[in-house]
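Next up is one chain by itself, shown in structure tokens, the form predicted on its own.
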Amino acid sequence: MNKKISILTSHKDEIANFCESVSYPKFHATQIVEWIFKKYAVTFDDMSNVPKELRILLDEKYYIHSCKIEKIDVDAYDTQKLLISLHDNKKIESVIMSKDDKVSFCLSSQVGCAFRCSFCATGTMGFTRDLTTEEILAQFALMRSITKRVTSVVFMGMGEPLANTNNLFKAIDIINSSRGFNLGIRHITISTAGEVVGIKHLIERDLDCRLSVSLHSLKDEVRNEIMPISRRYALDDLIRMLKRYSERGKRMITLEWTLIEGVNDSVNDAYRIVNLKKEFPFKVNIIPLNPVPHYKGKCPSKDKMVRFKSILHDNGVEVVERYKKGRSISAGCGQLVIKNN
């Protein structure tokens, strides 16, 4: 018997050509695509304007896709963190982020994460395999079946998502498609660690999406001891390749900061921030600290917050302080975990 196929990565052609191989009209194809991806059909009986049989013989070749929402967990903000179940039983955790009249969907990439910052859950679960495009696709059509509306989309979940390129850009190219999820492809960004090989990739591919960076500190000592991704790739080669980026006409790109008392959170740390910006125009994440079990850093007072901010303000850096949503259900940044998995 054939492996069934996953119909959220078949192009719309591929269907019409299924569709008159059983004698059934092309025009179909455009009724069942319509139904995966503007109407969120989980199976093909959910598809009450195709014949019965073609949704029969559809149901014989193709699979929606193979995953599915275990448990859900919803703070006081309306911040939803989705336990999803894969086709092997491993799982991920995925969060959908609301403000005012905005939906985002925070999409993990990997089963657990090979990068082991020290401050990151995620990390502490290893790494087990890339999710495919399929898999990446299935949080999108989940969650969009729950809320019936996106805004943005970010790669911010469990995992590194430029050490996935392959399903990654394939994922992307879908959620973006006019003949997919139609998701504008500026309201898409990718978080990385600092994944040097992975930004050149994204360069090469000439994707227009938005490019979130995880820096947290620009001395190397610091950021080799909370991010072993530092050992691999040097300060200098990431902001040499961010600047790359940057020339390239990209947009303009976010640095994360995870301020972290007596780690990151001095003023001289805050100047360092200030002085990178001869090299690249960006704006800067400030992040609080989240709790997770196994790191025992704390999170700076709010006037040291204050402080760094003002310095980097000031001095003409566009900051922004990242609300502590979903941090009550773990599931804000750095808490994302699966014990056991």
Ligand code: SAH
Contents of the next structure:
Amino acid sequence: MNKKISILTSHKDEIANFCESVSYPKFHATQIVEWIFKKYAVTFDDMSNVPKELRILLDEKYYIHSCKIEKIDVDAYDTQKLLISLHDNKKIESVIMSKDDKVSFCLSSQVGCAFRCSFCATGTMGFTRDLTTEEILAQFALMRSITKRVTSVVFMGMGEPLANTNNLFKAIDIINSSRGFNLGIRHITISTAGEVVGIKHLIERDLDCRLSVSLHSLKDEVRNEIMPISRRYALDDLIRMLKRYSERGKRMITLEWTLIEGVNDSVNDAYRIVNLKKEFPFKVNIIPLNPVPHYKGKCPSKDKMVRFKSILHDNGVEVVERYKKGRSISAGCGQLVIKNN
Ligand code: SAH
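For comparison with the form predicted on its own, would you give the structure of this protein in the form predicted together with the ligand?
Following is the full complex, with the preceding chain placed first.
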């Protein structure tokens, strides 16, 4: 690993002390932090109001990002998929999504994923390691140096965010902090496959970000089949924890439901969701199954999807369908994968 220190995760006071230790006034730390968090600096040389000599000294002590963009694929909707290499040469993908005046960053939290949901390409990679706080922040910083703006962050890239809570929560603090990237907490969403202990940590940490839960079925036998995590946590345990989460009375949970023909698209499946309303409040995000090479399942017909959504809607469940952008560059939900990582 780089012997230098990450400036993204350094406190402003530490940077001020460093400036002083090399005989520069502490106020330069304010400029430096501003360059990092507000002005998209990618190198120390970008920091034009910082004395050149100090920039050289900073470069000897710190690094700005440990990651590098290797490739960007763009689709017709301006979805951008970034291939990012890490300090140990492992690679991840992350996605920038644009819609009207909104720009959303879809960040990864791990290299690969241990959960192996049957319909998800990332699971086929297996799990290599957690991303560090710095690597999570570096994805954000690199993306923002491209877009110059961001309206939301979703942890829906590679990996299970709630299996990496330590690094994730620190990164969210810095993304949210007014001393950091200053993005409102309600614009940050964590998506989980149902990591019950991770949800408990989220409750204990009392973070006010949004929570999406990849539910996909309310039948244990189906969930066990398509999402092996549910063999560790039965649906009852998950629902109990989501109830606890909801009882804090903060943000409403979103349930994600990737529709797969013959697996979770029946009338009964829709009514099971309606019945869940008596447990805790939620809205539903329907995701039409994206094609992935290893999985034989199919997306249901349009008629079936309309029927499914109508049952929810007619029974008072707020339901939206996630748009299909990014598919043509394999940047849609569940399509992120790196071979031979
Ligand atoms: N591990 C977390 C974060 C990933 S988010 C989680 O599972 O929530 C990615 C979302 O895409 C999840 O809801 C996941 O279940 C869904 N997904 C995976 N493969 C998919 C596919 N082929 N088509 C549509 N959605 C998929």
